[in-house]
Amino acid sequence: MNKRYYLIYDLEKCIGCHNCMLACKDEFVDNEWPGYTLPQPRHGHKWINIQRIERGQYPHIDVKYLARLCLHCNNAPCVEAAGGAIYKRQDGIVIIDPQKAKGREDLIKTCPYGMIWWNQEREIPQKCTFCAHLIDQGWGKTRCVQACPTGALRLEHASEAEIERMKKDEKLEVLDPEHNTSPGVYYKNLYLYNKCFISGSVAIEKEGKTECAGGARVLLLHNQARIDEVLTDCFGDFRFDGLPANSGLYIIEIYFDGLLKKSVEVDLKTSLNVGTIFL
């Protein structure tokens, strides 16, 4: 049974420490790995690029991070266009041949994800190698995976059947599926990047005082159908996540002490904080 390497990245666990990027720099800047790659430039290149994502409005703001790198695609457009200057190994790792690719600046545009970089000094295109030189020495982790303090990154050596089970069990997704390249990098909790949330707080007036309405039952309806239900926490806060942008009108129904107390209509364009709803 053939196995290939996959990288799994969990948005929920990433804290944006950039250890992965620094470990990549440590491994490749000023270091040549013959047959794999020439040294990475000290400045400019980000073979693993951590982007910051913000959703929502004050005071309910969600900040997450998204790692972008070569996806080591099974159907890699760069391999098809390179005429042998870029090749895919049997273990799924895509390598740019540092000799055959010399002078081929055109190869940068062949990656639909924009993750091939041009080394002006060496006159070669470069990218993430999945630390193939280390894997070939028996390493079980790439440098970025080794350096990740939260376990947001992990390397899997898996068969197609095994990765299909992981995709189902962990709800793994790929970036930009419209490119149809069969990537070797999967993302967990990707909704934190490409979907929206509706959040808010519930408060109740009681004996002349305003108190947090903890334990209130909050329903979310869309197109007259109930799509989610949560209980407010001890601060009266609630949140519905994973909603498509520009998806139209939603109704929030709030039940307290078993009775419908309030109904609020919102038009969702992007992540939205409805503020405090008073009962």
The other form holds:
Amino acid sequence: MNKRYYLIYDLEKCIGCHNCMLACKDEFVDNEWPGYTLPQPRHGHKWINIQRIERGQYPHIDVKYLARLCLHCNNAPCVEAAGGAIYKRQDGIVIIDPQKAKGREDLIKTCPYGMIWWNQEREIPQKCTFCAHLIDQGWGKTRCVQACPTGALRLEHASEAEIERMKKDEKLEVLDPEHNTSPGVYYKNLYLYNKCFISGSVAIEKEGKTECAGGARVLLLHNQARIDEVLTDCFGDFRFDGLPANSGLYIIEIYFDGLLKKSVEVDLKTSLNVGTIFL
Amino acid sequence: MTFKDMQFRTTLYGLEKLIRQKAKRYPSYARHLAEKNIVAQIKLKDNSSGRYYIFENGKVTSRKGVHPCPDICMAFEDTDIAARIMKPNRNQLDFINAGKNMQITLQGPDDLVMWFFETLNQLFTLGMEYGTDMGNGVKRYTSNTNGGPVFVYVKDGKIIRITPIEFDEKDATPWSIKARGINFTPPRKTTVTPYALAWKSMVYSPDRLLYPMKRVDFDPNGNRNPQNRGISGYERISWDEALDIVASEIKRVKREYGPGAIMNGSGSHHTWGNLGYWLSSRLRFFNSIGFTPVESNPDSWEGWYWGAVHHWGHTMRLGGAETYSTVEDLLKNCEMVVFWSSDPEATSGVYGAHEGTIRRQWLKELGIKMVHIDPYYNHTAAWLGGKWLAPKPGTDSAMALAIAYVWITENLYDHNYVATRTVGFEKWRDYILGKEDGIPKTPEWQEKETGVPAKDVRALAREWGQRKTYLAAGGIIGFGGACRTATGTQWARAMVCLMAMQGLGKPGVNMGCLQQGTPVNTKFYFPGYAEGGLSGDLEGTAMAANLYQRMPQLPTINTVYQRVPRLKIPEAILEGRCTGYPKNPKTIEGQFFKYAYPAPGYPKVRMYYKYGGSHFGTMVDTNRYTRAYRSEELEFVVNQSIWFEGEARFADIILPACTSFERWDIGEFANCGGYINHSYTQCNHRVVVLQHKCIEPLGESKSDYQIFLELAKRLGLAIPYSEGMTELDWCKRMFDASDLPKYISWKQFLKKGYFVVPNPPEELRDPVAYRWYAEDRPKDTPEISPLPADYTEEYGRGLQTQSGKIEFECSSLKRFDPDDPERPVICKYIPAWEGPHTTELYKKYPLQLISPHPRYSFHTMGDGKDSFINEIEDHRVLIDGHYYWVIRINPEDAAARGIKNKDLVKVFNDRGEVICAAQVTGRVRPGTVHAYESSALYEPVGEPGNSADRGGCINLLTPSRMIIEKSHGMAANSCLVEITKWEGGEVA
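Please supply the coordinates for the form predicted in complex with its partner chain, as a counterpart to the form predicted alone shown previously.
Shown next: the complete complex, the earlier chain at its head.
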């Protein structure tokens, strides 16, 4: 069975150290890998780019990262448009031919993910090669994967069936599936990037003091349906995550000591900290 | 003729043959021989036996007897001494003893003597193989950095790749810990920090200093123009000219004023390696010429050293905690971790790369509860999750007192522990309850100070009081940005007091966050850099403890008793006087000895020899330093630096040093020794690295060791400085001094480049920190501090304090100054001297700026230099062709000032102005702004010292007031500023 290379990136495991981007620069800046790519310019290119994502408002916020790189798509629009200047190898790696692609600035626009970079000095388009020159020497991993301290990035050499299983078991997703390019890079916990949360704190008055209402039951309702339910933690905090942005009105119901104490309506545009709700 | 006489003659005869043979075989050696035409005599002192060697145009011949006028002469007392010295792998102690006892004398110019030593020493090192052949002309070497050990791939004399080290099948197997049904084992590799991966770009940086330089308008024999330091340009000069100027200035200054007029200091960190570190070659050289040292403040420990020490001792850790085996204890027993001013994902345990990160993933796996207390939603909080509480900077100790209040009033502390393992609790309890000042330190009271809701603090206190909790105070214990606020001593003191109430040392109750305390082998000896390397310095390094006995070396002693506190260099220069308090790790009272500059009978500083990283981005109120440089009081400034940045641009003469990739060295992953004893327990594996000379030094740059040697040659000190040895010879000596030879031969180690120390069996792992203390047993953790005299009862019983217990009421402070309003005998909350309580200033500058240690760079390494690090947008932001330092501001504060993300802004107060790029973020609370310290660049837009900086030296803004008056400590995180949008034009 034909196996190909896939890169899997877990947003939950990424600490944002940027080791991947730095390892990429270490490997490609000032180094030419004949047949694979010319050197990466010292400035400007980020073949793997780490984007910081911040959701929510002080003090309920969330900071995660998203790795963006060439997705080595199966239906790669760049390959289609390049007339042989960009090709897909048997093992799934998409390579820009440094000779044939000379002068082809037009190819930059073919990538719907914006992951082809223009090298002004050499007049060539460039991008992530999945470290094909190392893979072909038997390295077994890319530089970014090797430098990642937490395993947030991993390279898989897998058959169609194996990757399908991983997708199912680990709930892997592709980035912006509307592009229909059948990418070879999969994301885990992508909701941290493309979904929203509603959070808040619940407090009560007790013997003249404000106390955190731990253990309160908090329900989330949307379109008259109950869609989620959580208990507040010892700080009275609750959070519902994985909600689509701009998805309209939600009702938060708070039950304490078995009784419905408060109901709050919110219009969800982006991640939202509703603040402290006093019962 | 005796047998020994014959042996001596034969050796001398054979020497010529050996030199010829090696020259034939090794072209590099032949080239070396061709460098000098000299006559070198070796003889007995009584002239009864000898042979002289004639080196001429690369050829060597020799004749029996005594030459009438040799260029150099090595004379032995007798054949017995000669036999011991003239052999391969001689015992260096024999050589040192013979030299000190005048049983061997050397005559002739230093450079020729050194050359002859190199000629002899190379006979035994030529042809040694090192590195691993990877095919295609690529060789893989090993090196070590502040951010982890690395493989270095070299082709055609150029570094092509730097990677973490992945172990091979022969390397030792890792430890594993079984906890709560899961087996935890670290992967068989080393991790690296971002700045370690940026090294290639720093080695080949356009900012590298490639040849010696002289300021164009500096004339040592005429007009020196000190006022133009930092303004006028530089011209290339030869090494000879540069070294001659520096050597003659050293002589002149000593002649005119005495050695006390020479000042030298270092940045807090240097490139890695036990020989090249600032505590090694540098000290050996300066001790040999005599100098006024710059005394460093405990810059990452401040509050711990000036505060916490008085409660629990640990002076040798500058107030930090024991950490042994806390990884296993935490994984097995702990229910909650409180990270307080603790961001190990940013600070990496100083040198621990991402070793702790791997283990903190296990925290998540086990579902252990986490709380993060920090004005900034730091990287550890962002990754691990949990509750975030954001006190206003400098108010943490108010929150701590309120936590104690809840424990006391709700009976949530360990009464028995407090009764038996501590003293003075009642006095503190009464203060907290308000019996002393009428103010109960309730959660509501703290809310007014910290801005953190009382309910949240009450909830935290209850949770903490009922769960086995680890307190991570700082990224490693004894650090944390909170300890560098005006209330830093109180915070660190409060951390100790809180843990004393919860039974420090009981299962699951301890200090840490898995950053320190892995079950690696602490019995295997390899020195850390703070053990002084080749410094010979028994006072200024930790050499006396172990290394001096294992690697005997010529001791070096500075005869100058004068010193200058680092934070007061500008006052010393500009005002001619200052005072300081010492950083003395020996004993608690060491820090009480106030000293003055100038010291009695000593001259003021006239020459400043600066070495290593710049102070502009790392000390406080640093426009002061710029102004000091431009003073006439400083007659001569020399800077020894790798890059043309920061303070290097203020020197008269610049000496270009090479990086650690261009010279030999030896060092262990994260082993600093000294103040962080057994610091390698933050690594998953102990990895000792032979730091290969991977490439030749760039341009004309030289290693620090070599630069000092060249100067030593001009001062008649070459042999005492070097002991006749090259850097590789010293590496071998350090190898021999360690436990490495029990496991690996020099030949194998030199070739492979690293060694993974095998772990002890489970039953021989170190006991858990403080368990002995909690259970009132003799100390069983593997550290030799405190010193024997500091135990009150029996040796090994109790802590370093007078009572031998944790003291809520500090006996040392009662003795020293019981009425000190800044440092009372019990831990109190005293509002910061710069902050919301300083009403007038707060009105003018309503934003509290914190500037913790940076995440992506380390000290000034990694930043600037056109390094890859600058491409990280959370580090610097590229705007109009310039990489600006980042300042983080809450959306509310930003909106009020019309500031948007990536706008250029001016951050300012009465002390200075810095142009930064704004990052608008909910990671800081309204009223607080955050920018890292440690910019490598200082780029004043106008007159240096009196204009805005767009390099990013946030420390232009921070206060120079001492954290408490009776200290030498900085409080950079108590700093009020205002921010306005920078509209351009203001800055040309």
